[in-house]
Each structure stands twice: as structure tokens, then as C-alpha cells.
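Let's start with one chain on its own, the form predicted alone, as C-alpha cells.
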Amino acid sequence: MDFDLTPDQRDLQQRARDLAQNVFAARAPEIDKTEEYPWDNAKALNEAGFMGMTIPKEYGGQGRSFLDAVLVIEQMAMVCGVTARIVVESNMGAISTVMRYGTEEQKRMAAEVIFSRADKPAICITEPEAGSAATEMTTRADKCGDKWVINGKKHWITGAGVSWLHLIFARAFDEDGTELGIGGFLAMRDETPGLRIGNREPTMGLRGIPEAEVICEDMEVPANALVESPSGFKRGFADLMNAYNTQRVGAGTIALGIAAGAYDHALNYALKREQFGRPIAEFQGLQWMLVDMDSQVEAARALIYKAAASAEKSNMGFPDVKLAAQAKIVASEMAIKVTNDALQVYGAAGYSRRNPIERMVRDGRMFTIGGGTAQILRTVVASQILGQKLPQTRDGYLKLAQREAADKASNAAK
């Protein structure tokens, strides 16, 4: 696959790099220190055309590809992981779901919110007792005439308290109490009755964007707030979750950018820092570390770009499930290794909060957890590469064992 960028993509990448390096880099330490959401950065991103890039032109967007968005996200993450997350959320995840499965009214409303408010929509899936096992969610949506009444608590919701538009997943029930399946419902902060923001988590990294509870207490949304795939409730959750592959690629890209930024810092420091009368870059041990860091970043970048580009060939318009999961696994685990090695190159100076490497180590640690843990994503990949080659249930194993025993008995009797 050819990843040579077009002139337009190179221009996009350069514009993103200029904004990141000239404006956002200086702001990043203060964002981390104050733990306040960078509204100025969000506004600047919106004015630069980096929010809602993937929204089709008929709804006010640029109709850009997910690979285009990845190019911007990577540049932002090299200096500020929080700002990169804003780009992800305004181009992937919840907005991807709405643009693929929403009604015309829902699409126009979601796009208008992003462009008029510089909003990063929040996708609300995780619950206190339903993290990786998302289908065990207990948030409940009951159909009541021409509205849905939703009750439940979501946890670890990125942007809760600053996001305006929310896509809330809940287990839906018909008016007679029949369970229909899991659906996604659109709700607006400060406008939807019964929607409130709960406690915020004091996080290790990415401190400028809140991770908090979203609480639904007899929250009422109109019937047309339901985002429904053509498969209806039967396969609707699986279809809606396909849009989450974009989020995984976005998360992996932030990890990639953080690692690439940390590597650049380490390389420049190694060339300038002198010990024993010469730059430490001349010592073979550090050279090997730098080579490994560079190689790991390049490998992760290739996977991320491939995963993002796969959406162009998909009938669904989303990145391939397997590629998205693999890209996030590799990029997130690489980011932990590379940022820690970068800190090691700096030595004691890297351990200081005056140095951006310390922040990058903390920020990069998030991505083997959020958006699908590395362990769960390995299970996703296994299901793709093994397919029907393995029995999926205990009964399946028993039937397979019985069949093998019968075959052996038949062969012995011959």
C-alpha cells in the first residue's frame, strides 16, 4: 500500500504542524498543571478547519478521509495529547456514528453543534460495572409514547462536563416491557431534562480533558433521538460499534503522536547533552535506544495509516475491525516504551515536571486502557484471524471432542 501523501495532504499536515508547534506547544504545560479544558485551543482548531473535517460537505464539513484526520491528530499529539483528543472526538467516534446511521435531521444538528460551539461530542458507553463487557450495561431506555425515558449512570466519559452533544448507549425496552436491544440516543447538555454530570476522576495524565460520570435520571428524549442502524435493534449495537473503529484509530494516533514527540525531544537532547567530553548521542548504548525508538514509531505509523486508509475501501465507510484493533494495540504499547525510553535518555532531567517528557509518559499511559484495553483488542483480533476455526462456546468444545472421539473409534474399527 502506497502511503505517499498527496500535495493537499502534505499541506494539511504542515498547517497542523505549524499550529501545534507555534501555538499549542507553549500552552500544553499550563493545561496539564491547571487541569482546565483548553477552550482557546478548541476555538483555534475550529477556525483552522480541523474540527469536523470528516463531516460530509453537504452538512458543512470538508468530507475529508480518516487518514486526513490522522495526519492532523498526530501533529497535535506531538505537543499536546489533550488537544489531539479534541480533534479525534470532533472527527471520529460519536460523530462518525451519527453521520453513518443518523437521520438527515440528526446529521445536520450534530454538525451544527460542532461548528457553532467547537464541540467535541461525547460517546457514552462505559458504566461502573460494564467496562470491557459493554453489552452488560444496565442503563435503560423505556419507550413511552413519543419519547424515551432513560435511567442509568455512565462512567469514564471523555469530555463529560465540557461536551455538548452526547451519544448515550442504553438497553431499550418497548412499552410492554419487551427488551429490544441496545441503542444509541442523542442528548444535549443543559437542554435535555434529566441529564447531569457527576463526579470527575482525578486522572494520571491527559488532565486537561475531564473523565467524568454522565447520569441519566428519568432523562427524557424524543423518539427521534434514537440513532438506529438499518439492521434495527437486532444487530444495531454491533453496527453502531463499528463506528467505534474510527475512535480506536484516533486513540492509536494520539499514542503515536505522543511517542513521536517524545522521540524528537530525546534525539535533540542526545545531540546537545555532553558527558565525558562528547555528546551522549555518540555512545553506542544510547544510539541503539534511539534506533529502536525511531523504528517502533515508524512501524506503528504504518499500521495506523493502513487502518485509517482501509475505511476508503469499506462498504461501511469505517476502518477495518482487525486493522483498527492491531493499530491501537501496537501504537499504545509502543508509546509506553518510547516515552519511558525518552525519559531515560534525559536521565534526571526527564523526571522533572519542568520537562515535557514527564507529561508525555503520563499521557501515553492512557491508551492501552481507554477505547478498548490491549487485552480485549487482542481478543477482537483473534476473533478475526481465527473466525469459525474455533468453537465459540463450551457446548461447541464438547461437540468437537465428541466428533473427534467418534472419528477415532470409526478409524479403529476399520
Given for the second form:
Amino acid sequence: MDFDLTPDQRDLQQRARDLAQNVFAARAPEIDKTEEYPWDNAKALNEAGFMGMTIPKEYGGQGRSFLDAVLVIEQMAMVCGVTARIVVESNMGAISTVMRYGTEEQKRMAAEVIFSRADKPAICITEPEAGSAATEMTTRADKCGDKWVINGKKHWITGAGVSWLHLIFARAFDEDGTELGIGGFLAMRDETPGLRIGNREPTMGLRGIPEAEVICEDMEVPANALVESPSGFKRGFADLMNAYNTQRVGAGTIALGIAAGAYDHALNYALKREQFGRPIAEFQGLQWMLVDMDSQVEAARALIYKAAASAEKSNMGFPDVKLAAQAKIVASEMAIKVTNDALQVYGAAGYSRRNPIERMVRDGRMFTIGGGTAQILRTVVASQILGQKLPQTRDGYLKLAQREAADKASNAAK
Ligand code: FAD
Ligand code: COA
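Return the form predicted together with flavin-adenine dinucleotide of this protein as a structure block, the form predicted alone having already been given.
Now the complete complex, all chains and molecules, led by this one.
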């Protein structure tokens, strides 16, 4: 087993670090204050080749691995969580879904949108009544000749209002009203009749990127807007979630980077700040805090890198479901602890909005929620560990009951 990065990966990491430290670090407080999307950062990321780098070469990308993307995301998150999210969503999530399942036309279109507009696509799953219980979504797509007509409301959609490309999850119905299953539909903002951006959430952290409603009102997309997974609608939702494991690793990486950045600040401060005639880093109480912070960051990093690298060995090229969930649980919970401890090292200075630590505490708080809560991810891991699964939702229980009834009927017939 080789834990070393290749020379190319070290070079990539260094290039990301230079851009993050020299350009993005100084911009981060202003982005937090104005709550405006940093288009300049998105364009700089695009020019540096950090957007869409996991897109295969034949579509204009670099065909880089998820581990490569993770190395860049981590560096960005150390200085600016918002900028790191742009890297995640232009390399993982919706774009990975299109690149693995999409038609030639969809792949070319999605890559074009990222490279020509510095777009970070939006992934639209969550609804007001279907958060963790995503399979209970009610947004519906009705087949009408050569079109799909989509109705429903998504909320908490990252990038709503700034993203161009949207991957919208909806419950699909055939023309005769038969339910087909859950599918993902592509729609472009400003070019799709019936696609509307609703209210924006006033969020605690990561304020430079909007979280808002995406509303579909008799929204019409052509038949070829459906991103069809290999098993079609039959396992449509499961296939979409399999692709979504990429984004879970990406989100965990942002948490990792924010924590690593906060630790660096705390260490530097502890070496400089003097009390009782010596640097506070000389007090054993603080040394133990710093040691724990560093150890927890290292442990989370190892798990995140392992989860990202697991994609190389998997059939569909997505990270392993269990490792992706575990990596996000560990990194997101670690980030809450480490950013809070970093604030403690600063004393009152950490509680001031003049200091980046205060922002890092707010930004780092998100990752046990967005992208699947830490509780839900534990249910995902449990089903993998136990090799069986207790449904979490009404739909899940209905499906289980139907399976059990079918098994009983077939046993009785034997
Ligand atoms: P709920 O599902 O209502 O859960 C409430 C609480 O109950 C949580 O603590 C949860 O863990 C717990 N809970 C629920 N069910 C169980 C269970 N079975 N066992 C144990 N505990 C349980 N969604 C998108 O589709 N696209 C996005 O781009 C997006 N971006 C987001 C960005 C941010 C900053 C945030 C905060 C959220 C974003 N979301 C997005 C939504 C996010 O995915 C949901 O918030 C998340 O899935 C949880 O849903 P919920 O908030 O409705 O919580
Ligand atoms: N990777 C691969 N497959 C997955 C998966 C993942 N991360 N999550 C679920 N699946 C598969 C399941 O194995 C199941 O397949 P099966 O039919 O062969 O058993 C299928 O998808 C449906 O999942 P199931 O767990 O039966 O659904 P449920 O009705 O109990 O709902 C979830 C649970 C999947 C909705 C819940 O675990 C979840 O992930 N909620 C969070 C949603 C989320 O992350 N939103 C983020 C929006 S940004």
C-alpha cells in the first residue's frame, strides 16, 4: 500500500496552495461579509484548470481522479470554504452523474457549460417535506410526447440563482400515469420555461454561495434531458445516489480543509501570543489541545483520501458507499471540534469577527447536515456493516412489505 502522493499530485497540490494562499485567502472575509457569489474566484479556478478537472479529456477536461480533486479542494477550504464548494460541484455530484450515465450530447453540453461559463452545476434533491427521506420526494415529471413536464419545489439548493446547469431529481410517470421511478433531469437556468429560483436562505456560514428554492412550474424539458442510468428507472434512485457518493467525499474534504486551516492559525497564534512571560504554546494544556487537533485532522485526511481513492477500483468509478459515508461523518464531526478548539486557543481574539477563526467555526458547522446528515450517514454505514437494511422511510417500509408479500406468495406457490 502506497500512501505517497505522486510527483504530479504534489505539483497539483502546490499549484492549488499557491492560488489559495496568494489570491483567495485575502478575499474570503469580504465574500463572507457581502454574501456575494465570487465569480472572480470561479473564473480564476477555471483558468487554473481546477474546474471540471475530473471530466474526461475527450470532453475538454483532464480526466483527473477524485483524489486529485480532493487535493485541490482541501487547499481551497483551508482559506475559503465557499471557493472550495465551487471546486466540489464542478468536479463531483451532478457533473459526475452526467459523465458516467449521460449521453454523448449531455456530456458535451455539461462540460461546455462548466468550461465556457465557469459554472458550478446545482444538484436538486431536497424538498420541504423530503429532506433525509429523499425517496419521499413529490416533485413529478410527467412524460408528454417528446417532453417531460416537471412540477415541484426543491429547497436549500446550493448555487440556486448562480448555477446554470441543474440536475433535478423527480418522480417520473409515463403517459398512462404509471409510476416509473426516480430520475435525474437536466435543466438550464434562464433557458427552461417554468424553472424559477425562489427565496434564498439567510445562512449561518458559507455565505458567499446562495442556498435557495428551485421551483418547477409546468417546467418543460425535452425527452433527452433525462440522465438515464444503466438500469434505467428500475434502480434510478440507487444509481443517482451511487454517483452522489462523489459529492459526499467532496463535502467531507471541505470540512477537512476548514479544520486544517483553523489548526494552522491556532498553532501560529499559540507560538506568538505570550502570557505569564512566555508563548502560550509552552503551556501543556494548550499543547495537548494542539496535538489532538493535529491528530484528528490527520485521521480524517487518511479516511477522506482512502474514500476518494476507492473510486479507482469500483465498477462505476464512484467512491465506495460505506467509505464515503464514514469519511464524511468523521471529517464533519472533526471540523466542528477542531474549529471550536482553534477559537479557544485564540481566547477573546477568536470571538472577534476580525479573525478568520470565527468564520471557520460557522463555515465548518454545515457538514454534518448538508449532503446527508451524520445520523443518516450512520444508517447508510449500518446497512453496509450489517449486510441488511431496515428502511428509514415510509416508501422504504412499503417496498419491504411488497417484497415480503411477493416472497410469501412465491413460496406458497412452490
Ligand atoms: P430532516 O430530514 O428533517 O432531519 C432533521 C433531523 O432528524 C436531523 O438531525 C436528522 O439527522 C434527523 N433524522 C432524520 N431522519 C432520521 C433517521 N432515519 N434516523 C436518525 N435521525 C434522523 N439539498 C440539495 O438537494 N441540494 C443542495 O445543493 C443542498 N445544499 C445544502 C446546503 C446547505 C448549507 C445545507 C444546510 C443543506 C443543503 N441541502 C441540499 C439540504 C440537505 O441535504 C438536507 O438539509 C439534509 O438532507 C437533511 O434534511 P433536512 O434538513 O430536511 O432534515
Ligand atoms: N450509494 C449507493 N446506493 C445507495 C445510496 C448510496 N449512497 N443510498 C441509497 N442507495 C440505494 C439503496 O441501497 C437502495 O437500493 P436497493 O433498492 O437495492 O435496496 C436504494 O438506493 C434506496 O435506498 P433506501 O435506503 O432503501 O431508501 P430509503 O427510502 O430508506 O431512504 C435515503 C434513505 C437513501 C434517502 C437516505 O439514506 C439518504 O441518503 N438521505 C439523505 C439524502 C441526501 O443525501 N440528500 C442530500 C441532498 S444534497
